[in-house]
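Given next, in structure tokens, is a single chain: the form predicted on its own.
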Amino acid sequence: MNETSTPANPGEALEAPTLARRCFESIKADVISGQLAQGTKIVESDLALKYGISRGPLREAIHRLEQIKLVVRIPHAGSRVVRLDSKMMEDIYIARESLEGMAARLAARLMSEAEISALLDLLEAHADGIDKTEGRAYFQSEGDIDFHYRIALASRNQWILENLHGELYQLIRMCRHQSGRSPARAQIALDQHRQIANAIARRDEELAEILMRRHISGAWETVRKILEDQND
């Protein structure tokens, strides 16, 4: 007689990989906004006390975290946080100028007019979160809400989707946030926004990539200014 062991309590069995996931996602938030500093050591006793899960979630969570760069393990001495230097940084957004613009020029060319709607809409109410910040700040969340996700996923170019929000999409995240720091940035990146959509909106593909490179190469400027001032 074949027999099959059931958990005491079936929804058990469902309780840790939830606990998982909502440790992955606050932790990565965390990371990308820099509540958990860049270099900052994984001491396992410290986060399972400061999110309140236990340590096997906690372990599956860290790995998530590793495979999608956001934390670092060092041989001998353990795990980090990400820190992204310099010439890290300056590298991911060289590769976004050249990426992100193809991008653009492809969905100015492949978009539907339903998409390209939607685009301007959002950008509208990106609008009313930067006025909620009072011009401080501009800060998207991931996915569909995030304008350069939707460029690229218009692209209709798996290549360029997978390099740009595959694995290192949170890392390109992190780079963003930086710029985003800065109060004069909010502004000036959502205008930039909106001319690329206007731009795609108009089918111009060559404007729509100009704009999308002047955009990621004006972004790079500000983290590198402010790195700059971070080692002065």
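Return one more block: the form predicted in complex with the DNA, after the form predicted on its own shown previously.
Keep in mind that what follows is only the chain, not its partners or any molecules around it.
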């Protein structure tokens, strides 16, 4: 009776019966971590050799990577790792703002009291983490994802959940991995998370949505500035 299936992956792909899925997870990790740089050409034969499998499953893996927009494919020409430009990231953040805003609204309506108190506990843990690590990027980043994941889960909306964590968050993590992260924002983000959680606790749907949208559009602004400074 466990409705909350696990987020997918603590570390490597543990549950991965089929070759194509293992391969998919592996390449996905390489793309997100930057080990396969943006724009890198992906040659099926080479990767098949590298992973010691045939081209069939590998093709399937690449097709799935294409669907979540981590690789771009041209029919007979081949496929390359996606090139994240400013416009694309803006589109992503705007879509995320829209969907997570709705998720926050639904969470305020549907979360159980137990879930809410668990959410508040999580935020306290994150606060401790920030104090101890002085805004160490890794913890903060994963903590951020934790929080947003719980909101999406609480929305009870499968489509929103899958798209946020199957597509959008992969791209955002990929972007973070190479644009760095301003540690000063850790405290700001935590405060905003607290406000959102409080709105949810008060069952104020409207406020929860508005705060979430501000939170995300604010995050985009900082990312945008980083990307701008990076391009000169």
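Positions refer to the first chain, counted from 1. C-alpha atoms forming the largest set that superposes within 1.5 Å between two forms make up the rigid core. The shown structure was predicted, so the numbers you read here are calculated from the model rather than taken from an experiment.
Core-superposed comparison between these two forms: the C-alpha position of residue 40 differs by no less than 2 Å. Once the rigid core is overlaid between these two forms, residue 221 does not reach a Cα shift of 2 Å, moving by less than that. Remark: with the core as the superposition reference, the CA shift of residue 197 between these two forms stays below 2 Å.
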